[in-house]
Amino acid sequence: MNAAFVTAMLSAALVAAVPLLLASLGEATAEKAGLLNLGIEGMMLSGCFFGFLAAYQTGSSTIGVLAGVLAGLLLGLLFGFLSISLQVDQTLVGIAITILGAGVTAFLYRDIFGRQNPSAGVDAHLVNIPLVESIPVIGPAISGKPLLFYIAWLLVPAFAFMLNRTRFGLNVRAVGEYPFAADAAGVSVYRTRYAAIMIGGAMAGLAGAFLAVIDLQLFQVGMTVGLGFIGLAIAMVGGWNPWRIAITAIMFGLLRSLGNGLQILGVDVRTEFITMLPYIGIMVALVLLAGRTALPSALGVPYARGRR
């Protein structure tokens, strides 16, 4: 195994893991609060499209990323209004948002761009880290990445602190486990769940914006190809722990980038098989960990004050 192979695999894996990491951190926050967000795929896809559109129109990657976050945030609010305020079944709401995101983005892209396949052509703000890039093998894989890449990994300790060391994190865990007890203690279940799903939606939109604006700098219809659902599964496999989620995201990033490494080694493997690996991996992980994962007690259960 040569150094070029290890560097290429690690570099591609870390970049491929970023959308999964961002989406999973947001999903973990929502699920900790008792909200099962199956609309994460639609939120990611909306972040991809509206982020790309804003970046293409303005020539600014920053505006594109913010537009992607806003798109995810608005869909998070829609999920909250339907599932928290109106108490519609969360599974149905999530599926509807995923279908909505796929349909609207496909329609708008074809209506605006027709048969064109333009590139955003924006500055991704690459950051070189002098001391790190001189480290053999690992340095070139870590240094020279977009600014948002580093921000994404710094969000891991930030979310760990927020969920485990702050009053908001305590409230999130309380409304996800014992919402009636939390309400009796003076915690607003509705407000906390709204905040959690807004974070979940914004993070899904950010994941989509990273994919379309920073990484690929283009949009394709249905380009997330199930990444949102993998992110949802990673949140569960990682036990809603940001550090474990980060490790799991890297593992699936390795599976997604395996094709690049095999090309360097000169191994001829069908592309379809490489594409299948992340999905096979997540199914195996879920089967192996199904009995060890304790779901939040109130996950997917609507809350109505005064009714048990």
Second form
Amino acid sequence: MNAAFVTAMLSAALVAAVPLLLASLGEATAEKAGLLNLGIEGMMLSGCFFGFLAAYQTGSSTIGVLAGVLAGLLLGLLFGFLSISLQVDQTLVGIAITILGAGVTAFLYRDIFGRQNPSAGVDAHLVNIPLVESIPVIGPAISGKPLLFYIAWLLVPAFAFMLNRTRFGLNVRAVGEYPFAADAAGVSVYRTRYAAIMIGGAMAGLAGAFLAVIDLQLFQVGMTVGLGFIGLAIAMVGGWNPWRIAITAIMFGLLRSLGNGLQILGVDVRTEFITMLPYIGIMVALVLLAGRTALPSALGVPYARGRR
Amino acid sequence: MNARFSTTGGMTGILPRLAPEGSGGGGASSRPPVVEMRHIRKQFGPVVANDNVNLTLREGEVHALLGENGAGKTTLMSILSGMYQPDGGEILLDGQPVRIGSPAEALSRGIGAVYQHFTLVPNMSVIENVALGAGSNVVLDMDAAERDLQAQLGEFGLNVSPRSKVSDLSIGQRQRVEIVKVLSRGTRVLLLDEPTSVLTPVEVEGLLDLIRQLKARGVAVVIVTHKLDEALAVSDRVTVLRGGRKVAELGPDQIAAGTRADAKRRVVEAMFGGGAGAGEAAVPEGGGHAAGPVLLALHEVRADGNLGAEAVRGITLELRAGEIFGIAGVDGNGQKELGEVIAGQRHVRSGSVSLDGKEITNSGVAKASALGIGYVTDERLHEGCVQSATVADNSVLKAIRRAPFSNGWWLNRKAIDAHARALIQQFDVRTPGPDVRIGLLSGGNIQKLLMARELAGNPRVLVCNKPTHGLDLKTARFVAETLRRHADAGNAVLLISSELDEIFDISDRIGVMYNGDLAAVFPRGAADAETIGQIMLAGRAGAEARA
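Okay, that's the form predicted on its own, but what's the structure of the form predicted together with its partner chain?
Every component of the complex follows; first up is the chain already shown.
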């Protein structure tokens, strides 16, 4: 095992971790507010498709990413309307949105592109970081990545600050733990939950856009293959703490990119087995964590004032 | 907002400042009352909770709202605090009609409520709880807030760190945090819903002092309560509700110390319609009954609590036919878990439980219930009943598989309905009918139905956790009498409660639980409240050290 191998693995892992990280940060925010967003997969897939579509049409990766975010955000709004305003069961809403996302994107993609599978061919805005670049082994794995890659990792401290040090974060935690208390203290449970699920949706959309617009620059039907759900699991494994989520996401990034690494090493393993690893990893993580996660008390519970 | 109660906003200036001119008493002021509720009406489905109720609150005046369960006290307060919207009537604030659309709006108008179920987030710190919903700064400055809060907590005799988690505080401490939190929002009308029901006697005294302190500062305080003596000790004015209607109001001159006995009589009369003589010494005496054979025996029973820690630590106990065994203890000392062990719904890690000499350790709820163990939980709403189901369905919840309610496959609606009607009548459950969702009834009426449900099965051993918690005098006495009768009929009753009065009233023997252990057992005659109170608070060793 040499330095070039470590660099390659680390580089691949960090990139592979980004969609998981983004989706997971958003999911953590929604869950902290008491909303279990099982629609995350559909939101992410919609972020992929609409991000790709906009990037392909305009030739701008920025517009593509924004379109992906918008798609996720709107689905977040839909989730909020159904589960917060209409008080439909969150699990049903989530599954419906995931199926909706898969169906709509598959239909539109085939309708618009027929049998073609074009590449977006956009500028991913790669950034070289002068000093970091020259650090041996680690440097090349970190430098020279797309701008959105760095933004994603900077969102870790940003979310940590938002959840722990801002009034909004305090409100989010309160409505997820004990909405009655938040309501009695004058915090709008509905508004806070809407904001949290829209953040969750937007982040899932951003995760999808990173995948389809920046990283792969193409769309495939069902291309998220459960990454959204892995992001959901990472949020729980990471205890809704952005720093721990980041570390967990890197570990899963490693699992996702292990295939390339083993190829470099010349190990002969079936690719099907390699692609299965993240999913096995999540099972193992959940088993190890069983019973040790303290879920937000009001997770999945709708709030209606004055209900008896 | 009234300039006399200038607060500097945010965390600073947590208390309304003392009014410069005469406050307290509040009789002679020509200014309009702080709050006037007029002709308030509120309905939940077919249940009329408030019907044409008037309530007037003046600054520096303590107003007690009395009434039996389901009289509409909590509903009236919830309307004032913005939790419920009235179906009719109006609310005037400083003489101006207002609509209070939400708790936030109530708070911004200076109306703050402390509910029976505290509105503190257990997983958050004191300071975070006080900061919740207060102010508008985007980034929280916890250090500055902590300095401010520290002083103000001290002012209320609260010796806790603002950084401590609420779940680590005692109930009394939580209540004060709650009051501090509400006052920090510039509250000048403070609503206290059953504030003493969760407190120890010492804490109650402290709370009454605090109320007097607030009154002197010009805050209008409302106490919703069942406890007549406490209410009269601290109130200037008393309003009595009954069946959703206001039936009496007593002013300061009628409550004055000299006429207190008279006032008490009048209030009781108004609450219960002159019958029942609810003020007098309570309930048939216990003592001397317990001579029967052992029905239930626990030997060295150990069981874990919900959080994994051991909650019941080697309890050995025998319950005899004909006796009521009272378990006293501060909440969270393993009493609840002990009750659940006997009911068969909590796993016993070691030791044995036997009924009539036959071991039934860990045989499960269905078996325990079939063998004649009844259990009335203290969590009426979440564990005791299915809120969205009807009164009738709830009344047969545990017997649904048995004849005549079903033949194993089909339900017999007629039998269920008749059974429910009988229970409703026998226990005087106030409900428009057996087909009403049970969640629409008041807590006391739900409790009566749960009690009725268990007793209908005529259990050999009945375990009751806080059976009269939150019940009014008359209902509480009815429940106590029912338990006594049940024991006298040759059954055994385990009565778990944190209220000593309740235990002393009907128990033959009294055990004290402390830290998962049965710290002491007294025959009724040999027990005195002070000793038991000390053991409740400090365990046997602690109590002896003090003595």
